[in-house]
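One chain is shown next in structure tokens, namely the form predicted alone.
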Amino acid sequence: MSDTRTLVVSHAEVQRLLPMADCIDLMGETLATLTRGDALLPLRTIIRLPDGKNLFAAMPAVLGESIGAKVITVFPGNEGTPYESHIGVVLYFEPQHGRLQAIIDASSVTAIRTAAVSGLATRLMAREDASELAILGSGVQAMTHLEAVLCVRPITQVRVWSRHQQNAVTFAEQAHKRFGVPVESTPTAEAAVRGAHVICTTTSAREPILLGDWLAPGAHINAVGASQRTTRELDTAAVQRARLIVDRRESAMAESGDFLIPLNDGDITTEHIRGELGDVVLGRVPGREHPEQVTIFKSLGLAVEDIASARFIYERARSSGDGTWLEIGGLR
């Protein structure tokens, strides 16, 4: 392919080029690289749109020699419409001349890499014998999280809850058809969570939908949905009783309501964060200290995850012939 052209990769092509199992391993390498210090990762820039409900966000990063950014809109009200809540592109540049190499659908990258990081956390932090999974939420992230957890643990039973019961019913039917594992919709979040070994919270909730009193000894939680300092999915009791690992300490201290709300209330201290997931990958801190311990991985989503995914997709697309090549510009 000519070095003067830019690759455009569609939603469906991303799904083919970035398999979940491969992405889980890729995210392990990526977060280890970040924790070792071989990345530049400013906090994301978020602009709240005039309607007060929706967001526009830019997430740049440099990972090793890879340069890029994700640019997206976040419209939580898209639930029930043909559109996903996160829409945009990942831009991938080469390091020698700064040329734009790829424009990649961000919705599919976000869905896969976010779940892959939770899959990595589950591999490193959940009990080895974990077999019951609870999913709170029934959207795109719920489905990819089910796929990710199935990659790393012998799940034999899945329970799903949604604020809209019919959405949970539909999800259960589709998930069972796709993965072959029994999936039950439950009328309450508590019914889904009680007795679960792994719990994934993938909602757009602003107030807690998971209470610490519901958690079984040894449960592992992937807290994914809340990504602003004023919103949370977990109540204070859940955070207090758990060993907390984050994707990145600086991001959690600036953006995670799940952590910042109990911190600001004086119910925990900054020491409650035991490490980054990259620390666990590198063996610097344990993900779990004993079988009865409750663990939480707090995911905010990092631009380095998008850039690593973009590099992976770009190289595979060049080999497979996927994507469309366009003359974007950059030559004199």
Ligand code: NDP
Contents of the next structure:
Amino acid sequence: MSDTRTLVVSHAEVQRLLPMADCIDLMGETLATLTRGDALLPLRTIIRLPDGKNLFAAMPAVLGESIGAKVITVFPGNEGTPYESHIGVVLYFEPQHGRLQAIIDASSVTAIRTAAVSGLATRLMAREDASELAILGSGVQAMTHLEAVLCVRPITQVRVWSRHQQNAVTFAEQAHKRFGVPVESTPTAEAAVRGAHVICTTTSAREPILLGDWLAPGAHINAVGASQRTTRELDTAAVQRARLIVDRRESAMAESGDFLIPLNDGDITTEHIRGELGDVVLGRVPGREHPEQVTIFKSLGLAVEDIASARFIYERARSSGDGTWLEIGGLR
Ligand code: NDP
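Would you generate the structure of this protein in the form predicted in complex with this ligand, following the form predicted alone above?
Everything in the complex follows now, all chains and molecules, and the chain you saw is the first one.
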């Protein structure tokens, strides 16, 4: 019998169906597939809304046989409201007849898959003995990044800084309660970063909040927050002194202020990008060359990560009975 039903999966269901540890492995397979060339991934389309602050983004991709797109609004100004900064859906289609199989909450997918990619980068690039973690920012990505790094390194001390210190204090309390690891809030970003082995930058800052001068030898940075060509979280010195791996070369060349601002100032060259994370997964380039090297993984976020997550969630929901089936249409 022909089936036109579509599975709708909510935020809470995604959190159950996409465990961080599984998602880290899934992102490894996904980025390797992308780097091998078995994906169609145009640059995302971003519309800046008339208010000048907020964005509407469409991110389509084909990954192997999976077809899909993430469609979201990005409202950084949602802080202090009950709403997340990234809201929308991931649409997942099957390849035989092009049916829409799932509509999945995008906030939760984005929160988990972004941190999972950073977890993967940390696994492949950070020192094996990394035990001190600094997190800059205290929002949604900060919390999932803590979870991801705890999955891959023996972290015993976490320091968190946020622009509004009370947010860092609240984060530290919640994170300690949730994960059991000691989490301390610091009054400055420098105090969090000095001596840290792994640093995650997860802010909506438009100007650098992390300076290269603060970095200890051997530090690994997951640079996550800045995703436009005019904004950055890292200063030029941080980028200059590090081995730089990106999620995707073409995206970094078009969208990453962390890379493009020093490039356009003549402070680095395009060769500064040593490879994609998929190259590291495939063993084509090393993530780290020696224990004292500073490494950066620059994350922009890719639609293939959303589509792979959607496929995983859809398959799991079908066996667990999660989700709500809707008759949407599509038959002649
Ligand atoms: P949240 O709104 O939950 O948190 C934003 C954080 O940024 C808060 O901790 C806030 O600090 C801080 N912040 C905001 N403005 C500034 C500023 N000018 N200087 C310093 N800190 C600032 O957002 P998310 O956690 O969902 O996302 C964080 C960032 O990551 C965003 O820029 C987002 O676009 C990006 N992102 C990247 C993805 C990727 O794939 N690479 C995917 C998803 C998000 P406080 O509250 O103390 O003011």
